[in-house]
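One chain follows as structure tokens, the form predicted alone.
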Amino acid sequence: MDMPRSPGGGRSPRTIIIGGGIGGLALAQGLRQAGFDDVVVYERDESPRGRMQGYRLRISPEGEEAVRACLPRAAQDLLVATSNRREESGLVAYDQHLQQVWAPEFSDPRGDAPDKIDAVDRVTLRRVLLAGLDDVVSWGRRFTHCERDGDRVTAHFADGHRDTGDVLVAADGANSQVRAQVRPDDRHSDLGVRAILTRTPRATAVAAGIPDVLRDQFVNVTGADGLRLAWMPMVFRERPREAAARLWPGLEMDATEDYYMSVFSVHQDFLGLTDDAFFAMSGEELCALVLERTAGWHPDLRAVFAHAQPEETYPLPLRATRPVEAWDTGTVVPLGDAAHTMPPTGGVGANTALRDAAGLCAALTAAYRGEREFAEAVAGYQREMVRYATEAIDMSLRIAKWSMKKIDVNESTLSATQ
């Protein structure tokens, strides 16, 4: 394939991105920064809020590097301003009686840099990634299939809309419809673990007397019968609306307050519910389920879900792609969970998608500028993606095995720099 390029000012390749999540939007930002003037993102959600996919996201050094490679400086500054204040004093592991069992030490090459992006709110991150892309993102478009014709590819949507471009990027998540068509034999591994995600307003928890050991730490609790709780604070350096008004006037932001994110996990062997029953539960029922299953836990731990917001509570299956494989080097290119779904236990899924966005942006830019052949550039991107995505999945699985099966902590490898 010869990618359209314009050393003299001609047209840039039309790039169609299916999926307006973290990876897809970061790629769109990066391509715009690189001079691509014909980029479109098709997102099935009707608005930026869309489906709930989580709350607090840890940003690794590699993830931050990718963000800075893709975003304009003003958006970078906004993300720094709305990132976590880092009041927590590290990760501490407890048993169900709130007895400390482990306190690992982490290394981070960024140290305590004042502009370090340590963790972010997922919704706020998505808003920042949308900054300046009003003319790029098309909402409410559900992809159905694509047709490839030589060096061109046409995307079709449920409402009858179609769009033809030079490159189609599959950034439509773990349930990718693009992957289902072009790689129908690909399958995720179901880890047999079911999670319940929720959040608790920090002010509510503090007013209720949350103890110091839970107030400002990333806490992991491993209980009996395969039960696990992860609890982490999100304390904004600056409230998102105020930061946006100062740094990007006119950018829509939610009125988000500080909160705690909590994830309760249990293996199906101990859940005692069918998937149909579990995934049909309301937020109130899910919170009640956790309180029932943790009846013998320390009261301070049970209070985590006692003050959770039912309307912000939802179920999640843990899955992984094994092995991660490259797609062909044609006009359809994978990015993010469409290529490498992983459990949230390692905290690296979003970072891996951001790395994909930066890597694919660099590859397409090199092809656009005539520095590399398109197939060679895409193949190089995918080789590197397979390498670091496989490492990320392996790490996430080791942590999941440790936390769910209560194996010796010395068998797990935790690295804040992966």
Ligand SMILES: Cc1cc2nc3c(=O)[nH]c(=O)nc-3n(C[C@H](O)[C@H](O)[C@H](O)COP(=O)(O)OP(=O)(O)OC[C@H]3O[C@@H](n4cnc5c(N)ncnc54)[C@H](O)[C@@H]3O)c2cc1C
Contents of the next structure:
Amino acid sequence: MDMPRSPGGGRSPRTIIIGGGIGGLALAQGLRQAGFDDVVVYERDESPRGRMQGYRLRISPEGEEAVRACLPRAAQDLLVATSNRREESGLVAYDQHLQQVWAPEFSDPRGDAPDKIDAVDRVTLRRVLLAGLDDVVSWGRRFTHCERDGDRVTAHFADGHRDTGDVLVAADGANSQVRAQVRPDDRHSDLGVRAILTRTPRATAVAAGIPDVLRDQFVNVTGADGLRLAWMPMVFRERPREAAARLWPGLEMDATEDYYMSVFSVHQDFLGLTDDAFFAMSGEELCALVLERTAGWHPDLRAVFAHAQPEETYPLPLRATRPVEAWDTGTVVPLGDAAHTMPPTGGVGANTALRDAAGLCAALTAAYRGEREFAEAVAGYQREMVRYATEAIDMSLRIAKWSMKKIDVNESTLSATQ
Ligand SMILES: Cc1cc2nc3c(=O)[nH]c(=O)nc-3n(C[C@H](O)[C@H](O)[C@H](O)COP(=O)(O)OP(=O)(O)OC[C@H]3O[C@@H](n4cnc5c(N)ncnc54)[C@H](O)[C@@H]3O)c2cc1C
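Having displayed the form predicted alone, please output the structure of the form predicted together with this ligand.
Every component of the complex follows; first up is the chain already shown.
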């Protein structure tokens, strides 16, 4: 494919990004920084508030490096200012009787750097990733299919809109419609694990007497029958609204308070509910289910879930893509969960999507500048992506196995085993 080139080659390539989530927006930011002036992001959501997708995201050194490569300086500063204050001293694992079983030391090359982005709030991250992209993102547009015609690709949307460009990036997440069309045989493996995700205002849990020892830690509890409960605090260095007013005046930001994100997981064999019944449960019912299943646990371990917000509680299946493969689809290029879905146990799915965004941005920029052929640049990006995404999935599955004692990660089918 011949890509419109710079400099002297006239216009920059029209780059259509499907999905304004973490990876798609980071890519749009990176391309903007690299001088691409014809980028559009199509997002099915009506607004940045988004869907039920989790709350707090751990940012790894690789994720931070990628986000810094894509974002302008002021947006990086805003992300630092709104990141987690990191009072916690790491992960502590307990059994259901509150007996500590493990407190690993994790090494982080960033150490305690004052500008380290340790963890972020997902909605705040999305707001930051949107900074300066008002004219780039088209909200409420659901991609349905695309047509390829030589070097050009046309995207079609549910509302009848269509758009033709030079590159189409599939950044539409785990249930990618782009992938469903261009790689219809791809399947996710269902790990057989069902999770319940919720959010608890930190002030409520503290007022209710959550003990100091459990307050500022990433806590993981493994109970009988592979029940697992984990929670982690999100304590903003600076409230997002105030930080945005200081660092990016005019940027819309949600009012938000410190909170805990908690995840309860159980294998289907122990859940004893059909998927139809489980996924139809209301937030209240899901909270009640967790409290019922942990009734015999030490009361302190149930304190965070006991004050969860039912309206912020929802069910989730754990899935993984294996093997991760490069897409041989020419002008249609994947990024993030669309290419490699993984369970949240490793806390690296978003970091991998950010890494993809930085890598694809570098590849498209090299092609645009005439330094590499488009096909070769994209193939190089995908080769690297397959390598590190496979590692990320393997790591996430190992942690899932360790914490739930129920998934055989050696099976290529990822089938559930004892
Ligand atoms: C509970 C939980 C906790 C997690 N914790 C972490 C963590 O701590 N660290 C970490 O690194 N990762 C974490 N992850 C994983 C992380 O959320 C994902 O890997 C990440 O969001 C993937 O980014 P993405 O850009 O590929 O997809 P997404 O962020 O899902 O974005 C995809 C976007 O595409 C849009 N879209 C979908 N279909 C269409 C369509 N047809 N047309 C137009 N738009 C469409 C969606 O609305 C969405 O905005 C967690 C996930 C969960 C569920």
